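A lone chain, given as structure tokens: the form predicted on its own.
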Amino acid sequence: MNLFEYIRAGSVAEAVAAGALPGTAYLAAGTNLLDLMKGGVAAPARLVDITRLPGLDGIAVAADGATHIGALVRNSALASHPHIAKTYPMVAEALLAGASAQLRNAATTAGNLMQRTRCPYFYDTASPCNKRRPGSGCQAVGGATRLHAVLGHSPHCIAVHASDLCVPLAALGAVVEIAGAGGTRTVPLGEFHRLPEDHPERETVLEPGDLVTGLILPAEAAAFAGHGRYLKVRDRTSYAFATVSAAAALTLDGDRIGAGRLALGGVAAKPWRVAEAEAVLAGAAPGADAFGRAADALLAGAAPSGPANAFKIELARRTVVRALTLAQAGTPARMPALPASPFARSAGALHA
């Protein structure tokens, strides 16, 4: 590991003027970060410790309904928190397939945003790669592709990106609060990720500086609290990166769907959300049919990145599937014993 200058910020501003210095990253639980510099991926002229500042610790609900969620949030207080199981289970689900207790202990909310690709090339040093050295090349294009991309990839870049909980953050349209230089905004967080185009080593729409500051869950978003579940295909269900996920929720009026949401994961650089697919969902009768098409409009214009990936493709489709098909039957009062995984059976009562 290289040498590097280490800063612990008092306070936002603080962190923020330091952030912009060439060469800085922010250091919360550094779960993914320590690793990548540990392996000679990453090497930052300093890091800027974040963990103590105040008020990015707490899960808030607004007047107006709206849920606010610090950035440094760790995973497993998000994942147990009563008002986010109830309120917006798919994430509560997503955060408890993703990684082991003791992970879920140190990763933060805004790390999970942040994490880099698990592309083995971008790992590898010795590999070309685009995301680490703009302009060397991708030596995953051509190479092993099996878990790659088969949406919105580029000659360029064909990793995905590895978060479980930006795929139901990305269906419930959740927002992303940044602060920086010129004061704080917000992101949509389907626009907060870039695909990777001609510049894949701009992974997000942050500028030098920008520190996430916590998510909004919208208040709307609570009406899909029934009829939500997350489902993730892995290689293996004891806490692998997806193959592909499935973020789907529905809301039921009578014997036709009012409206749905959808968002998928392990398919692209950012979870893959297309509003036609939603639109196909609303005042169709629930079913196979509705369904299938459903997962064909959000599959549009999907194609292997290599030979080894195509499977991809129809994979997504079954998923797609089978989680409207779960988010039909009714949000379980309580997690299954395998969260997300299907072979998990639905534990407990349903929501009314």
The other form holds:
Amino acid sequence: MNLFEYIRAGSVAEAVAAGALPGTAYLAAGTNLLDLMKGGVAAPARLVDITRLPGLDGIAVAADGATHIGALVRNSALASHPHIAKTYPMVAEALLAGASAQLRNAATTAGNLMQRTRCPYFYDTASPCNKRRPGSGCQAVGGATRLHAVLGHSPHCIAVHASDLCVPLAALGAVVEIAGAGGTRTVPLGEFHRLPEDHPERETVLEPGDLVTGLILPAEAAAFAGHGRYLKVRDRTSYAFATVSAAAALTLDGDRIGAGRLALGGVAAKPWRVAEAEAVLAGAAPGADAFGRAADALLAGAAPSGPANAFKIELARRTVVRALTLAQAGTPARMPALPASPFARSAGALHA
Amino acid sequence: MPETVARTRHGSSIGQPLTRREGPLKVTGQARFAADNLPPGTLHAALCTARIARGRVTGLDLAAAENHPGVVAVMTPDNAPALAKHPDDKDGPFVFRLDLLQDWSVRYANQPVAVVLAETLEAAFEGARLLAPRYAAEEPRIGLDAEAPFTPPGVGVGQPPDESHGDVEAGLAAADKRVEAVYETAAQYHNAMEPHAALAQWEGDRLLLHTPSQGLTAAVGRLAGLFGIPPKNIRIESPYLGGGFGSKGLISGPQVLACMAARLTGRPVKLVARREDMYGPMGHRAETRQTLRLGTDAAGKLTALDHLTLTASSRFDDFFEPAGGVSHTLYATPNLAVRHRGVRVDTGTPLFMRAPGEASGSAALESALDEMAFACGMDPLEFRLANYAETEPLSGRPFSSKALRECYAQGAAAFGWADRPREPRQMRDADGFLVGWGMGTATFPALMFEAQARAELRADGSGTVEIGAQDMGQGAWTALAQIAADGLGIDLDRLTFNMGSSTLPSGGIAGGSAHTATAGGAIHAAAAAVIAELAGIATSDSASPLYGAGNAGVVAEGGRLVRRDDASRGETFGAILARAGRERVEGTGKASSDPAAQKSYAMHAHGAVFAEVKVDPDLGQIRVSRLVGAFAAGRIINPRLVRSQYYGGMIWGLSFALHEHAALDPRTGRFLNDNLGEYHVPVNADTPEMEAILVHEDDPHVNALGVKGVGEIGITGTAGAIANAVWHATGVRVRELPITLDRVLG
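Output the structure of the form predicted in complex with the partner chain; the preceding block shows the form predicted on its own.
Let's see the whole complex now, leading with the same chain.
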């Protein structure tokens, strides 16, 4: 048996102290971690259960309009929260496009950020994997790579981050709140995940003991509420990770775009956001031309990590253009029955 | 879906859309599946499986596993109980080689290489992990290009690899138009809701085994041979299956390993396959590459059809997907050739999976027909009608019945096919999605195995029917009971119906879409024997109102025997038996295929499937929006259950066309998606509005009940119809299934 120590933390300080010991993993809902442990992919020596930590499961709006989301807020609670649904609708849409209702009822906000890649070679413990066993090599390179990265990959790792939620969060400039040995600090979500480079095992900027305690959606992100969409292209209509996804948000100023926000999912080890792409949108006339140029800017430097994923570059470009087009048309008054699906429009029924 | 079929025959059980009789047990958790058994002292088994696809195990860390708390024993080739017969000895067409720890070789990934027995499931799994096998690995051969193709000795179960009539090359040469295309279908693995489970218990030389089985008699025979004990010493209980689809047709290696482990330890052993254990030792549907060559004359009639299949079997056994079989039977052509070629790869042996051969072959054939129709400038339905086979193309035999024209007509009408534009990429919906319509012909042979049954009528008007038949979820508990009740002329609630145990008369195999015909036929015969004896008593008893009516002039209905020519003259079973001083009348019956009828007639069920798909023009994502199937399968015992079989088959056809494929790393031969998260089947959001039309068909020749099979035909036709609809929507012909968005985007 993978004999591990189990600690139920009573406070954030306690959790951080216990988490700083080598071989420690934080346990929240465990929708990913427990699967990894059962499959022998992860073998932490110590689990620090943070599910009983007080005060981490709330959603609060500060005086300045920023929204604080506790680390333990369940995906389903976050998606259905009236303030989130109204102010950051593409966050709700992305959440509802992910996993299944049962998983969303369990999975937490911080856990979503911390989920591991779905690269099949990461899960196949008989294969080398630089994430699982640093320095052992990457079996995905030269293997079955249809869903692997086209941006930010390295010869040492071509895996993608599978989160839906992180894509609109990155686009909206969300900030991660982290408790550590030195106190609390914040890191923009766009800088939270690391690209693989020479150390694919270092997936985030977290240091030992660091605990994600919450997320902050800035007040100015509310300006995109009327024109924000998440679009997820995938191999079946539900219960599949993104082949490619995009979060797109606009403010419209007469016949011009005021500001645009844009991020891609399923293409890299982190949600992919590029300042130049949003600069293209600012002040431009909304439409195919500007949207195409923004997509090109966002995908600058894209390259297949295997012949089977070359299609994702053009698909990502089209997905961005479509997401921007949908955003321009306006956020639907009600959540579609198939949130984030290309078929959301034709599905008829509304999401319950 | 509205229930449109009313009671078609008053006073009869047959024909009524009854709900599953065991349904309440299942939805309340009272139905006891194999894995629900846990007698005192049971040991839990965990398989340690190979992480290479070819080579041998050179070492196991036995001490680590054996020293783990709770581990009782580790079964390896060194201590596995000796078998009376080597599991690689093949002594029948339905015997396939099993991996039962006879040596240290590894023939495929996920092959069991040891079994850990422990007091708890957790300890067993940890023991299996601690074994950490070491290997001498060899480079595996994976995929259809693994080696030069050869002609296998047989395909399926002993069918010839090559069959033909006429001269295909001459027919092609003389053709006005020709189509040649290569279609590929992916490997699919069994994912029944219930993985194979076994609870094995020995008492001396007697084995009690709780395990799901689609063929109890064959399983008993295989176990008896392996363990060297008489079949009567083996009892298998299999009242409920959480799906079979062919994977439980023959007993699998892991089920036998549970029996061996119970013998080794002297304790009951429970082994439940994990999901990943399903990918290897349980059989699968092998990949195919099918080359279709068609020629037509100026009127659009086929001058030749050549169907060449390349498929893969394992390195150590023979099962070659008989994909060309559909071309034997569907379309009239003077020149026909069906050929199969094989390669050997380092996977488990492929075996039966719902519509083996027909599913893969139909997907390719129906796509090729669609391409040929377009080349001829004909509507796909018009083209199929122009090439309608009035007799079976390969054999020339007449069909025992064939209501395929009615299937085409009713399906097309319900779907609205007449409005279909001939050119592709002509239709859009209000939201801008590309819309396409496609169709395919469905077909599956009406087979028959062998079965026996016994029946009893009692003086109180109740009856019992018993048969070792199997309900794998298709509804046998209900449909077979309906046949039994009708045969005995009693209401269903007066019937005790027993099945699902090897202690009962052999029910044959619940496979080949033949179970209702076979087991139902035996039940029908057993009940008829009972009624014949009862009629003999009554008609020879001068005190009976039936005196002198003669056997042939008497029928059983509603608990009474009555004159056929005057139902008002008769009496209750109880009255007849009371005068005769009898408590009960018993009878037995059997059913098997009729060689004379087989020789005279080609026997097949048919159908037509119409599909509508929507495709995002920019993103390529595909969604099936409508499926209409119309099927003619002889007499329908229970329309509700039959419709469910058609729905299930059509959904698998959708899965075949758009989703299912096993991904293996070509370098290691290991699976990349041996789990339900990544091995995609359609979820509810992928499953469209569906309609299954039951087309009336009388068949006086096929068997005593006039029943053809319904379990597998729904896949056939559907995969091709969807592939054709994707082409019609987009103008892109994807010849590699499943059709994924990248393939549509090209």
